[in-house]
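Heads up, the chain below is alone and in the form predicted alone; it's given as structure tokens.
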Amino acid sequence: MKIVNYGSINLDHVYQVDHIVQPGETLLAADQNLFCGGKGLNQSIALAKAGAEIFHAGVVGEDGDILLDALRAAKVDITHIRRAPGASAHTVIQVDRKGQNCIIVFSGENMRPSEADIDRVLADFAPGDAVLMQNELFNTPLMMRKAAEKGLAIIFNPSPVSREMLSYPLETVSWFLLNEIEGEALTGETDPGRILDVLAKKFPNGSVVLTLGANGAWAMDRGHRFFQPAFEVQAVDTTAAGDTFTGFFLAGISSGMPIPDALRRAAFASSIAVSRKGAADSIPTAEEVSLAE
């Protein structure tokens, strides 16, 4: 099964906080870097990290040399990403003491995908394939739709959460990745197992993976539920944390590896991630998860 990501594809702008700035609040960062990333970006590594074919679909700006040399050398496909006019798109992170985050995110308009962009990138792919999505381009419903009429799989992040969301075709939606925010967002709900309820009843032909951090994840497939405890290690930055899970699950799976060995692996792998910096350059290579086991 060959898996498309139609992605994003940003430049982190990561500063080290004492603690995440407050309304109001003018904070001095400790440090700054500047990485790869894009939950898309992130992810399509993570996928290729864990052994899968993966194939980007994103755009990129003139200064974005950086971001195709690193998904080239994680062997990611770039086939379909299309270079445009302007700046790339960029987010700022900030990342405090403790490893925990806050990101905003610049698409720009340059930045957007169109329906002939869609087009041309699924002509590419058949049913048996699959479409990973994340919540960061324009024409994302488009894009649901389109890969429905098609055939082909639909793995959805709901990330970032927007109101628009909700009138996305989501019962087109094969596998649901989200964290509790996200759920929240879907459902209304907070706790975990209503979450995965409402979930179940809302989209009965959806599968669904619902990561809580510290507190592990769950699976829902078909009426049956699966838990995996998190691992504990000390977190240095949590950024790519959920791409990195998403990436070695999703590997897993179309593998055909079974959910709790695919949740297990997923699981490792993000605690490896989150014991170093930066996004993309945090995630280990399915060598690395297999040494550490």
Second form
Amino acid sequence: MKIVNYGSINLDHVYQVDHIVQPGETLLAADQNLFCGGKGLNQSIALAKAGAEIFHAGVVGEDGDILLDALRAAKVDITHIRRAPGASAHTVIQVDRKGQNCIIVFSGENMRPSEADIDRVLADFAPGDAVLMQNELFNTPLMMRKAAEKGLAIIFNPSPVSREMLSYPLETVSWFLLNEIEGEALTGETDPGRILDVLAKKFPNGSVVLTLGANGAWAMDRGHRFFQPAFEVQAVDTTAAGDTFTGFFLAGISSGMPIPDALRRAAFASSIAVSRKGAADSIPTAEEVSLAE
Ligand code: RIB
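Can you switch from the form predicted alone and show the form predicted together with ligand RIB instead?
Expanding to the full complex; the earlier chain stays at the top.
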């Protein structure tokens, strides 16, 4: 099974702040860094570092060398990334002294994959392969529909949440990978057990991973539920913790690892990611995960 990740590729401008800026407030940042990021790029790198063969599909701008280099260095296949005129998508990220973040994403029109891009990508994949997507890239529902028509398995991380995503063809999704905010957006529920109950009812063919930060993670697959506690760690920067979890979990299950083992490895990998600065840079290798586990 080949996995293609239809995902965002961003330049992250990260500002270290005392607290997340309030409406009307001006805040001095203590530090500023430029990192490679994007939920898509982070998840591809996490999958590759966890040992999966992963193809990335997306768009970068004229300033995208650093992003392509990061993907290439992690051994992600970048054949399906189109180079477009203009600046790559970027983010403004604040990280506070507890390691919590808030993120604004901007991608110009040139960075939007077209229907022709989607058709070109899908031409290289066959029934039985899988497409991973987040909700950060233009034309996500179109990719979902076309991939499902072609018989690809759909793995969806509904992040960031949008109102429009409720009208996506979500019945085609095989795996939902979400946190409690995304779970609430899809179900209207806040309690983790209720989120799983409603998802099971709405999407009987979909399996679920529900991450709860320091409160652990649940997986639900064909009527079975599994719980994984979080590993305790001093958080430095939580950016890409969820992406790391997603990549390690998917790499695990796609290699035939039992769900409880894949959950444990993903939780451990993401605990390492939150102890480091940056997005893609914070993702550990499989060796680091297995040595420290
Ligand atoms: O999930 C973290 C990522 O979200 C960051 O790298 C940023 O680019 C945004 O896409």
